[in-house]
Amino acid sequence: MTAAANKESFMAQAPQVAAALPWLADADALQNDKAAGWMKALRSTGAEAFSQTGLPTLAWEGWQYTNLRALTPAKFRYSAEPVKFDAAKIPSPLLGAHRVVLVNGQYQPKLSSLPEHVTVMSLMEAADKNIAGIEEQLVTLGDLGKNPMTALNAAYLRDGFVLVVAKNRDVAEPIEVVFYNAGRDAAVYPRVMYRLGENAGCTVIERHCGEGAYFANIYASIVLESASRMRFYRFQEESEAGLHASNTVVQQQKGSSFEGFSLGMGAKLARQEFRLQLIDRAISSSIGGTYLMKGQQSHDFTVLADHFEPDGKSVQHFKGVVDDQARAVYQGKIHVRRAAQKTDGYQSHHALLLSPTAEASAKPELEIYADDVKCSHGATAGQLNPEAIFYLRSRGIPHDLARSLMVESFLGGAIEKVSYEPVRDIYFARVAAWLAGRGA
């Protein structure tokens, strides 16, 4: 390259990596603490990628429906100081007693509580320890230079929790994780691990909430086992002004099982990346969600099933609404390899508009290169049918609760698909929830 191409290639750069310089400007000091050298390393590495890529913009490939401009590093400060706050506004347990608590990301264990056979501890004491060989699965990021929140998150590598259950224990009882986040316009990293030994078992309800102004970037990595099941159950209700970012990696042995779902209806801004990598054989996977936005809100549900061997199946079910100039977004794929014959692979998104000013976009994929398969996707966007509304008033039904029956019906047909009754039932009740306070 020429010294004139050189120079022009910078220039190009240089917006984009003076941009990013401000987000790292607290990642110095987590250097002289007491991390193993491997995580300074990685601290390095992730920090090294972000500068060279800054926030992903519009012109992103998987960026060009979210738009990121609330993102100001000037607001959202990281402190690896213990945070305080006030216990009493941490939620009530959903269900059970099993709970692991962290607040602004920070692991804390007076605040938690754990069933037997479950081991917790957070991400600094478990890599000191190596717990669960957490440095080989710490490490494995892929291409931090293509994922900036990835690496954002790796440059402050320092809070969050890890979580093992025992081989052949199944938890009968849910752990709850709640993601306390403090506001104080604080900017929280958590990096987090579960990972079920062979032919564990447990339920997980996240919950992500907060009050005041914050930013949360959160990496989650799930390991699975052979034969291990878990179910995965996620509520994102961020304050309103508290934007999300999530990615959550679930790695699955052969013959285990995972189910996953998701209600979005928090934040100013949220983006939820889950990526399935079904690497051995007899898998099955499936993650759902629905979402409820308004206001001027955005959300957005990204998601890959990615199959290596035979015999793998995979599923992605969606159905949100979407109200005043709120947006929504879905980006599914389904990646079939050369070796994964059998496949069973299938995607759906669907959306209530109840509004004219109200947007969804959708993006389901397909690619395939085994020849023995059976993948199927489908996409669709609408309004309440306002025959149907008439034909519910003529049976006496008021206008406001005739749209929120078929709003309820709507959904349902997502939140059905939750095998975990009690966890059913709470999405549900949240649904309605959000309807009557929206007068429908």
Second form
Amino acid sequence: MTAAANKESFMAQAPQVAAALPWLADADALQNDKAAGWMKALRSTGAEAFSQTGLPTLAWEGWQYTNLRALTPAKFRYSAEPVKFDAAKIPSPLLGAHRVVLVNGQYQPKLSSLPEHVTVMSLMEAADKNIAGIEEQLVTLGDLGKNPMTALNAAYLRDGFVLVVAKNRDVAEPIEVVFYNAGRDAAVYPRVMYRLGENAGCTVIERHCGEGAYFANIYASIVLESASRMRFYRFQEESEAGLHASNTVVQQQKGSSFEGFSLGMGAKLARQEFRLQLIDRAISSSIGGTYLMKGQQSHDFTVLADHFEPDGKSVQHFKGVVDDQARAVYQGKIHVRRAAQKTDGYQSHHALLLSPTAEASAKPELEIYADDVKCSHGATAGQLNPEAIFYLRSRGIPHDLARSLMVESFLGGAIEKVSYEPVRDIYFARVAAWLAGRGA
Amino acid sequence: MLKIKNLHVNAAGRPVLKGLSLEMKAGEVHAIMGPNGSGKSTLSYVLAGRDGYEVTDGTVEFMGQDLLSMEPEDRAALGLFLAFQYPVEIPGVSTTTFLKTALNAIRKKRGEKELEPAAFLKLQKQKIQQLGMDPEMMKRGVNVGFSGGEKKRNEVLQMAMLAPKLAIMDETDSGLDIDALKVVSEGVNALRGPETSFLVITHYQRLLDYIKPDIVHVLANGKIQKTGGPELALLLEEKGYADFYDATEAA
Ligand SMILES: Nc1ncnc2c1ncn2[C@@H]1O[C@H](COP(=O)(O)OP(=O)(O)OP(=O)(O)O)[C@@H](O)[C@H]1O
Ligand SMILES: [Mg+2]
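Right, the form predicted on its own is done, so what does the form predicted in complex with its partner chain look like?
Next comes the full complex, this chain leading.
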């Protein structure tokens, strides 16, 4: 792809005003709330941007492989009213850790508990208190001009939370963030801000889940101040009828490190975008993921590692399996700006197709403007080796178990990169359960 | 324990085995020798249950059961083992995991209790030592990065761990150095007993010096052409296969 095509914003696309309007119909209700001026401004910028385009179509750069048909007609409705829900349905903690609970994007302080040195509050409260950096983080990093999902999310700016880890504090226990969606055709637009102060450290586990039909459009912005360290683990386990679109922007300052991993196994249609911005020197950034797709499911990982300054290292490591008529997409890009000498960039994607009607598409890209860099990528899609299956069976291992063993070992190559063992074990357990549920 | 009657097998639509009959009793060691492409591996794969072969006629009875109607894993549970001529690499599955899964799957099918991890490791350690293998190799993916000889040793290790009733060894000696041949043969001989039979496929008389066969067969042109005692192998070494079949018929 040329640099010119890359710069092209979605504003330049053909207008689809009529199709966009129903999506914005519920935004008017927010007009009279007590949001800060900058929030209101961001809402109208988002609404304006989205109304120009509506949802992306297959003709869009970056959207060729993910069909958003499941989102039309726009039946999903947003409501700012406090959501009614049955607390018993919220899944119990994975690790007995501290947690933050959101229902339909609305922060539930009564269900949340936090470790020392961590501050959490609803987005509205944080804006009210003008928490340091909030406006800059939520407005500037939003990058509305590039992504209609983010623009739509901004048009409904209200729900979500802010989590800040005080500088020099290393929070040992993981913090679990539950995004529970109560269904009933709700459109849910949480905007989430994580900020780690200088030399702070923490582990966040995001769980996206729910019941029934809904559209969850999540925007997460992460700022890692200098020398801070974050482990960010996501479980995308949305309900079977759920739709998931998440955009996660990680802005990393000098000497910071980020380790991200996401499991995509839920939702009818899901797209998880990650944008890693290595804006200073000596930054390490890794993002990995695994998807398990079956039936008519569709999943898309779209990742950009953007190197601004020298001595950065970024790794993308994705592996997934696709069965039945399901689809999977990986689009990964390493962007190395002119100043970013000595960049070390790596990306890989490997897909395993378990059925002849399953599909996997990959678009790995390198866009490099510096001359002294080391970047590489690899992508494969293949089937289980029948020779290996027979070898295992000839040793007495039943067919199902042989297949499971091979799938597990295949995905293990990605999951092993998760450095926090308790979560790594849970990822492996999810894979095992998925395989058991398939009868392999 | 094994009765093969008039076995006809097509591979890719072409007849490879054309009326092969062979009978083995418990505790016997049979050797099969024969020219390249005569159908030795085909026979071993058909017995193990590999896809891609069409049995057009004949029967195979193993331990009193109709072998050809069984799934490969059930044949293994019944006591059949094939040491592959070309062992398969399985990246990501460690040899230890593989062996443990196999052994426990077989025990489960037989209605036995799964082996405790400690008992399994002890057994594995003992067999590794016996075969002069490097324990570090057990952590690697099955056969991944193994040398030709190491792969063959790994086949014998699996055989020793699974303790089959009938072990078919398809050219296990090829690729082994002289010392390894001795170690592997000793490993095989240690498994010999009144209940354990071996069907040894080889091109070389040398292996039969270490693993003494009771009966030697010549397989050529899809059939057993001659059956005799150990002296038959010596005769073959000296004269080749020309006397035992009409080579023009093979084409
Ligand atoms: N899957 C297959 N597809 C096509 N042809 C096959 C297949 N399997 C075996 N054959 C053919 O059948 C014949 C016998 O092959 P086989 O491997 O059984 O011979 P072999 O006796 O084991 O030979 P070698 O001593 O070289 O190992 C060969 O001509 C081979 O090409
Ligand atoms: Mg052969």
